[in-house]
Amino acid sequence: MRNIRVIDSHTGGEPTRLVMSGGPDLGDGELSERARVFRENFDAYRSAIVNEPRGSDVMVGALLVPPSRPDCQLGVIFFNNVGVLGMCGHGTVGVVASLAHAGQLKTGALRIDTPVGAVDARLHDNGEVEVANVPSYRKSRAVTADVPGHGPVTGDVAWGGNWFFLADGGDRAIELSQVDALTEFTWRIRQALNAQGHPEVDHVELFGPPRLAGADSRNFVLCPGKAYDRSPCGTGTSAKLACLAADGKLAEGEEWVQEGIVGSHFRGRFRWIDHSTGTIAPTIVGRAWVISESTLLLDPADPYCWGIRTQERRKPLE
């Protein structure tokens, strides 16, 4: 029997599941190495936490690692139930508020180590978590997909810490009651872009008007296991900023509100790093809310110890 001590909060309406203790021993090398052997080696540890029967499709994790920057106070490998993922900007929101309600975390500053970056948060005293991405960009402008059934659909292909396809979502309806054909469209956006030379992109983000008050835009994101993200997604926000930043549509500082699907939302701004490359730091800001604490039991014996796996894994990161 092995245990698992995990902390749950919701970012947004978007669940982390952050693993303090019992998880595997990675080593101690870079933290991209060792989200490299956590995936090749320990898939059954991810899977076992956040797909069923402990956790759902929608569930994200972060294993709580030492830091390989000597400047970093921790690392945080992000995975979900297909794979690991670069960075995750919800999920780090969700991190820092769970340290805080665990005692090992006061406000102030915090720079944490991944597998695509350092990241520098900061926990505010009205519970709000500032997060300070890694490097963005748009790589590619105005990529059209030709997609069975519906067409062809042009945007933007942009890193925000996870690789995004980033379109107007024209005369679709941005709401919950539109999820099933939402999910089905991006999917199919997805398939029709990998198979067109575009195979780093796992995330497909529809953009919309906002029904929030004071929000410029609401979007639908699709996340790699076919879960659509609750929040408004940071990862994603994050190339959002890149491609207005790109476009002369958003001026650095100037605050951009991202609504999510489910009606929570981001506030995020942006510094230029390089005007030639169109590289940007970019900041975003929420709030997350601990829900539960609990203990994973890994019994060998039960037949879905290791979880119920319902899509492929995913490719290794790129």
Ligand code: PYC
The other form holds:
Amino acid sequence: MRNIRVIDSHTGGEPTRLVMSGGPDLGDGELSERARVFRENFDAYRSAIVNEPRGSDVMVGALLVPPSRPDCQLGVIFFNNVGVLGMCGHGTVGVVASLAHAGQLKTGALRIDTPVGAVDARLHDNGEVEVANVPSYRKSRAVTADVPGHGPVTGDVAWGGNWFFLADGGDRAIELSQVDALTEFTWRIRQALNAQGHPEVDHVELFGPPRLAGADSRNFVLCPGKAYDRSPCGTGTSAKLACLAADGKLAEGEEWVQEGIVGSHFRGRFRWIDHSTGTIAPTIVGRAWVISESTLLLDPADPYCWGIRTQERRKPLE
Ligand code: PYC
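The form predicted together with the named molecule is what I need now, so please give it after the form predicted alone.
Everything in the complex follows now, all chains and molecules, and the chain you saw is the first one.
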């Protein structure tokens, strides 16, 4: 029997399960190397922690590890129902709130090592968490996906700590009542893009008009394992900021309020790193709520000990 101690939170509705102890030993390499070890040697743990019956397709896990970068206080590897993520914005907000709940963190700054770079988090007195994410940029503008059954869909491919395709939702309502149709549509977009020379794209983001007073836009975000993000997606908002910056539609330091499909929101802004490559330093601000502390029990005699895989495992890009 193996015991894994976790703290669960949600950030704008999107869950994060922080593994405090009992996770696998991934060695002491750089975080990208430890993410590889996790993916290749301990995939059963990933599935046991986030998949049913202990979790669900929407659960994002966060494995706390010692940092490799000397200027970081801790390291985190994020993962979901199908594999390992590069970074996770809502997850970082959840990790900070959970560590504060556990008494391991006071308000103030924290530098976190991740497989795709260091991020700076700051816990404010009011409970909000600010995340200065990894450098983000738009890779390709006006990419057209030929989506079977729907026709051409044009959008941008951008990096915000994960890879995104970002497109206007057109006349599609970005509403919870439309989640099934939005999921099917964005899944087809992703499959089309992957087949049409964009294998890196594993998140698809659609935008429409906001409902929330003061918000600039509302989004629907399809995650790699076919679950939709209940939050406005921190890495997705970072990718959006990179596109807005590249198009000159948002100025450095100006605030962008991104509403998600359940009505929660992140505030975002950016600083230019390099105009010539369109690289920005995005910051997002959000809030998480701790919802449970528990111990996961892994009994190898349980036929579903290692989780039920309802979605195909994501193949790593090599
Ligand atoms: O907030 O960056 C994020 C995120 C990625 C996948 C789910 N949430």
